[in-house]
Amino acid sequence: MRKVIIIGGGAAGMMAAISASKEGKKVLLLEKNEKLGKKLFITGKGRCNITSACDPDEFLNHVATNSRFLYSSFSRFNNHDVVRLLNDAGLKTKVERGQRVFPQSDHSSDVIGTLKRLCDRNHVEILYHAKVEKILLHDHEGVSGEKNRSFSGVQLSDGRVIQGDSLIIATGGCSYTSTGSDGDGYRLARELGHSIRPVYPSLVPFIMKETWCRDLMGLTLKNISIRVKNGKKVIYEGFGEFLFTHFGVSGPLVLTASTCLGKYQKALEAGQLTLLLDLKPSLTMEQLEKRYLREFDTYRNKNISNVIERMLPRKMVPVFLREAGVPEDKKVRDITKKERRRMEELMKGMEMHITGVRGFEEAIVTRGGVNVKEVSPTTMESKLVDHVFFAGEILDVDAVTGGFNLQIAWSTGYTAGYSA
């Protein structure tokens, strides 16, 4: 029986093990931690956003990098397939706002437990505390007489050598390094001759120039919109939830916006990216002006802070008026037309400046990785070394938040296991 060795017991690795073993292969899963799925355990704030329930035809629209590469693997094993697999294995699921799929129990440990049971049921051998130091290869002659390299085994850090027929590398990226995703898979891929696209944190909060973000720490704004611009060019627009932090901004809107920064890394590092916050996206500028005039007419003898408090969260009022250059205790009747206009414009486009993003410890996924041009999209096999396959976050493929990145792991893992 052919032996498939898998490096990494995360989402992609476990799915690859299940897929390969169902095809009748003898599977050895190597995990350097003391248990499987450490990163999976903390996804979705511990609830595990398994996938998205969106129409499969729409799915790839949510992939930010190299979506076309996923076409074959997603066609083989899509978002509905993974839900069916887990349901059939006894895991009940539910669909929440934004078509996010979660386990009905709200416990990511139940997802990991279900995958582990499927591995056990299919006689997958699991070796814990197993760190791969080196991938062993041998040369052989191809069909046309050319010299090819092929996988033959792995050497562990303790010196043990394990022979195998096929290898799947599913070691993850660099995000949440405490879970074991320390980028070691990139080293192994380089040693095989693969090129690695530069890696950066993605689905990650922004660090902002504006120190007043600290004054608003913990404040969540719902149903607002943002635009991220590089000069005059808008590179992201979105609507949803926005959170202020001690270092800048976060929340679903910001995390999704971070996936669009790949082409603008130099602009980010040069501090050229701005974020425009529309606090009243449901109103046009004309409608907002009418709202101001109505409020001003009704409360003309009140302080301006009292009127703005009717339109914005109380915590935000001092910052907003300071940015508008209007004293908090100024009477509404004394507000000039120019000051009113400045407040209206600020409410529709509060400009902030992005100076960076948080590190890999806070990033949900990694942008960059193994160059997909060197990997077959139909099988996930390396084009450089025979019988070596890749799956999951180690590949230069990433998506927006909402279960899409886990689905990339499921689809590529399943395809790699099936092909191996």
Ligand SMILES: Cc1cc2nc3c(=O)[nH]c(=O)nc-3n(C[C@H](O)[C@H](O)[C@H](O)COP(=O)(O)OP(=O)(O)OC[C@H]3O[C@@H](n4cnc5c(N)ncnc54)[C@H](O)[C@@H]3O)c2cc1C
Given for the second form:
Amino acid sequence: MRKVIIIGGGAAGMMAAISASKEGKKVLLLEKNEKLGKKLFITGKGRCNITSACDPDEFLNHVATNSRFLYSSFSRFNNHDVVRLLNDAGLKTKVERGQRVFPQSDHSSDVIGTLKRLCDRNHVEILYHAKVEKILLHDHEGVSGEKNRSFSGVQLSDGRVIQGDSLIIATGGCSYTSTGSDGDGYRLARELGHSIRPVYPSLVPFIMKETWCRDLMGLTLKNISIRVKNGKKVIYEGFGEFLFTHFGVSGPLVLTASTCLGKYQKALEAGQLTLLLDLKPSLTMEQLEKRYLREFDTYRNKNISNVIERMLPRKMVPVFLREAGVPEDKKVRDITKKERRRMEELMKGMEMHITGVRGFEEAIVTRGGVNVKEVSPTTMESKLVDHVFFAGEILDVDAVTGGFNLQIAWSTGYTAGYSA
Ligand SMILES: Cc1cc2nc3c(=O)[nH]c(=O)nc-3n(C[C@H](O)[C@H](O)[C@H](O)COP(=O)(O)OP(=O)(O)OC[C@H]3O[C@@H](n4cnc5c(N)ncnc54)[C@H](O)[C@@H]3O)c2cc1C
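Next block: the form predicted in complex with the ligand, after the form predicted on its own:
Now the full complex is given, and it begins with the chain already shown.
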């Protein structure tokens, strides 16, 4: 019986083990940690947003990098397939706001338990504390006499050598390194001759030049819209929830915006990217002006801070008026038309400057990784070394939040296991 070795017992590795074993292969899963799915355990704040219940035709629209590469593996094993597999194995699931699929129990451990049970049922052998140090190859001649390299085995950090017929590398990216995915797989892939697209943190908070963010730390703005711009060009536009932190800004809206920075890495490093906050997205400029005039008429003898407080969270008022250059204790009746205009414009487009993003230790996913041009999209097999496959976040693919990143791991893992 052909033996498939899988490196990495995360989402992609476990799914690969299940599909390879279902195809009748003898499977050995190597995990350097003491247990499987350490990163899976912390997903979705411990609840695990397994996938999205979206229409499969829409799925690829949520993939930020190399979506086309995923077409084939997603067609083989899509978001409905993974839910069906887990449901059939006894895991109850539910769909929440934004079509996010979670286990009904709200415990990621139940997802891991179900995958582990499927591995056990299919006699997958699991070795813990098994860190792969080296991939062993042998040369052979192809049908037309060309020299090919093919997988032969792996060497563990304790020196043990394990032989196999094919290999699936599912070692993850390099964010949240304490979970085990520390970028080791990139070194292994590089040693095989694969090129690695530069890796950056993604789904990650922004660091801002404006030090006043610190004054607003902890403040969440719901239902606002943001635009990220490179010079005049809008590179991201979105609506949702936004959070101020001691270093800048975060929250779902910002994390999603960070997935668009791929093409703008140089502009980001040069400090050219700006973020515009629309604090009143439901109002047009004309409607906002009318609102100001109404408020000004009613509260003529009040301080301007009292009026702004009616339109923005109290914590934001001092920062807003400072940015608008209007003293907090100025009487409404004394506000000039120019000052009013400035406040209206600021409310529709408060400009901030992005100086960078936070590091891998805070990034939900890694952008970059094994160059997908060197991997077959239909089988996940390496185009450089025979019988070596890749699956999951190690590949140069990433998506927005909502269960899409785990779905990438499920689809590519399933395909690699099926093909290996
Ligand atoms: C805080 C957080 C929350 C998230 N929440 C969600 C969510 O709710 N929904 C969603 O879709 N996505 C979420 N993600 C993203 C998602 O977790 C990852 O995209 C996914 O886990 C990637 O799966 P993977 O199998 O490729 O890698 P991983 O899950 O990282 O697994 C890789 C495994 O390989 C092992 N390994 C590495 N090197 C070696 C080696 N040399 N030898 C042996 N073993 C090795 C590691 O120990 C690890 O167990 C979240 C990520 C984070 C950090």
